[in-house]
Structures are given as C-alpha cells and as structure tokens.
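Just the one chain here, the form predicted alone, laid out as structure tokens.
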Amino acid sequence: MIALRIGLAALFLMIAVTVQTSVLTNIAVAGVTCDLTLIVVIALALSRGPEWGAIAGFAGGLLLDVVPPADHTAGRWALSLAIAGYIAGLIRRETSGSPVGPLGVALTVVLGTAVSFFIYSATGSLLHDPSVDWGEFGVRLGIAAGYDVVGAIVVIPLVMWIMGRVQPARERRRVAP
C-alpha cells in the first residue's frame, strides 16, 4: 500500500511539473503563474502529514529545478517547496488529522505560497540572481497567491480524495469521525 501511495505522489508531482512548465507559462501575469507543484505538495502534506509534505516538496522542487526552462541555481525550488510542504503538514498535525475545511485549505495555500515565494526570492538574492526584484515582491506574491488559491479549488480535493482511497482500512477507521 505504501508503494502505491509513493507512486501516486510521484505521478501527481510529474504531472504538476509538466503542466506548470508547459501549459501554465502561457497564462503568466507579471511573470507569475499558478504554482501547480506547490498545490500538489500542499495536498499531499494535508493528506499525509509533515514528513510527506517535506519529501514531496523536495522531490517536486528538485523536478522544477532541473526541468527546462530552469534558469536558476538548482536546489532553490527544492528547499522552498520542502519547507512549505513541511509547514502544511504541521497544519494537518495541529488539526489532529481531521479535515482542515475550505477556509483552512485556502489559508494553508496562501501561507505555503508566501513561504515558498519568500524562500525562493531570498535564496536568489543571496546567490545574486538578477531576476529577483524585491520592489515587485508584494505584487508578485499577491498574483501568485490568487492563482494558487484558484488552482487549489480543483487540485487539492482531487489529490486528497485519491490519497484517501489508498490508505489501509485500519487508518480509515481511525480517521473517520
């Protein structure tokens, strides 16, 4: 059962990276597009916990770091998505595994977007990336958060539903109200 969950998580991340880098780049506003990989990482973290969130974030970020048109230092997305995934998983842990609710999911996505965007920009500044513009940070963060919340409306329930179907029966009984 664990192998199936890992395989599904890998499949979700590969699909998210592919769609994000090939399709969603065409609807960018101010150079910002929907971070589908982050949304999948948050969904996995909310469904399985902080460890899954961190590992999924690292794997998804690493894919973003190496898939063309990667024009930045490798490891920046891996770090930022791993931390965002871990934080999202902690939110699940704090709710004792009970459903977070629509407002909680939206706030988790906004928090994850802010954390990952800040870490990615901060590491870019440390590495002297010329594309980092702190003067536009607030505007870009607002656009990114808006895109991500809209994308999360579809992606998070779907990923959480599928991941919920592949857990052992003893876990389903324990989580059920």
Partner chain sequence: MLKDLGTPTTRSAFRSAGETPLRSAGTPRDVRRRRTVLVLVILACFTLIVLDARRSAGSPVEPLREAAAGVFGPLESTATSARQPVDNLRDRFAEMDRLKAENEKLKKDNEDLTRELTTSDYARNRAQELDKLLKVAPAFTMTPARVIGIGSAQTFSHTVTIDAGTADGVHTDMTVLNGTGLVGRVVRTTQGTATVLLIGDRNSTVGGRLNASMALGFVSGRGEVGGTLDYKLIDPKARPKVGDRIVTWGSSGNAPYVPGVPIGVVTSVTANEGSLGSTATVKPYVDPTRIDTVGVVTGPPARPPRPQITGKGN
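Please could you give me the other form, the form predicted together with its partner chain, since above is the form predicted alone?
Partners and other molecules omitted; one chain follows.
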C-alpha cells in the first residue's frame, strides 16, 4: 500500500511538472503560469500531512529545478515547495484530519503560492541572481495566486480523492467516524 501511494505521488508530480512546463505555459497570463506542481504538492500534503508535504515538495521542486528549461541554481524551488508543502500539511493537522473545506483549500493554495514564490525570489536575491526583479514580485504573485486557485479547484479534489482511495483502512476509520 505504501509503495502504491508513493508511486502515485511520484506519477502525479511528474505529470504536473511536464504539463506545467510545456502545456500550461501556452495559456500563461502575462507570462505567469499555473503552478501545477505546487498544487499537487499541496493536495498531497492535505491528504497525507506535513511529512508528505515536505518530501513531495522537495521532490517536485527538485524536478522543477532540473527539468529544462530551468536555468537557475538547483534547490531553490525544492526549498520553496518543501516549506509550502509542510505548511499545507500543518493546516490539515490543524483541522484534525477531517476534510478541509473549499475555502480552507483556497486559502492554503494562496498561502502556499505566496510562501513558495517569496522563498524562491529571496534565495535568488541572496545568490545575487540578476534576474530577480522585486518590482514585479507583487503583480506576479497576485496573478499566480489567482491562477493557482483556479487550477486547484480542478486538481486538488482529484488528487485527494485518488489518494483517499489508497488510504490504509485504519486511517479511513479515524477520518470518517
């Protein structure tokens, strides 16, 4: 069961990275694409908790860091998504395993977008990457957050439903009394 879950999570992340880099960029709004990988990481974190969030975030971010056309220092998205995933997992714990409401999911996505984009930009600044432009940060964050919520409406229920199907029986009992 655990192997199946890990395999599914890896599959989700790979699909997300592929679609994000080659399909979603064609419907970018002002250059900003939907962070599908982040959404999948948040979905995994919401269904499995902070450890899963952090590790899935690390794996997904690492893919974003090394899959072309990435040309920045590897590890930046990994760090950003790992922390965003961890926080999303904590939010799930806060609501004690019961399904997080739609508003909660939307807020989590916005928070995750803000946290990950900020960490990505901040690490770029620390590494003296000349391409980081804080003047554009606010606008791009706003667009990205809105876009991610739209993407999350489709993706998060799907991922959480599939992950729920492969949940161990004892956890299912605890969640659904």
